[in-house]
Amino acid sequence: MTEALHNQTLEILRDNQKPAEARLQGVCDLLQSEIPHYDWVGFYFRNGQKPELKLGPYAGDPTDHTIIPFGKGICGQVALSNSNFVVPDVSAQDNYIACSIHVKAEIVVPIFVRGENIGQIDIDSHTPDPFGPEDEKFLESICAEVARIL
């Protein structure tokens, strides 16, 4: 990831003139349009006290997966594990929820507020095995900044 893209992302998130949801949408739109292997970019957040995630802002094809129970799919597993999950080949995962036949790989990074996992950023890619350590570092820094505005 380039320094310029990282700075653009921070600029969007730090724009206090806009509500948090609009800033998150801006991040989704930016990442999906600027990073070729980020075909779907979205945020999922804990749905109140329920053991499930609810879809927040996203960019990419519409999805039927607006609610994901904890433990189901990659996002649901991250809600329980509190750890990043990089999936180079989604077809090799038993507990994968297919959002599109085009998705080949996925990365999910949790968002922590005061030590609690309150959500995550989810990226789907139509490219096999596109995510490296630089993607993880970049997304971790975005999640840390998102935590500051929530």
Second form
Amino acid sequence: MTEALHNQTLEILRDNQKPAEARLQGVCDLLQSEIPHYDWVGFYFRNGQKPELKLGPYAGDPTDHTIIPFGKGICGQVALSNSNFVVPDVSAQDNYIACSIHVKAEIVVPIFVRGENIGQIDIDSHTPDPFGPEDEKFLESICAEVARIL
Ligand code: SME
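Can you return the structure of this protein in the form predicted together with ligand SME rather than the form predicted alone?
Shown next: the complete complex, the earlier chain at its head.
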């Protein structure tokens, strides 16, 4: 993760000329195209008052999993745990929702608005065990900025 890419991401998010949805789409497109081990990049948000997540903007192959109940899969677990979830090998997870047979690893980082977990960024990778502390730091910074525009 370069400083330049981090800055470019923040610039997209701070572009007041565009609606939030378009800015989030821009972030997904940028990260998916620029970071080799980010094969699918998307946002899930709490679906109103329901205990489920709804797919927001994403870049990568379309997924059938547009609604994920809290507790289900990696995403649904993060909705309840309020913690980052780094999965080096998805085949070792019992509570996992497969989106594509190519996915080997996943990272999910929650988004907090006024202390409340309102959604998350989800990255799938076709590379085994590609995510390190620098990914967590980078994505936490992005999520903090996303929280400011929601
Ligand atoms: N694998 C996720 C489902 C979402 S897709 O990766 C896009 C999960 O287990 O929650």
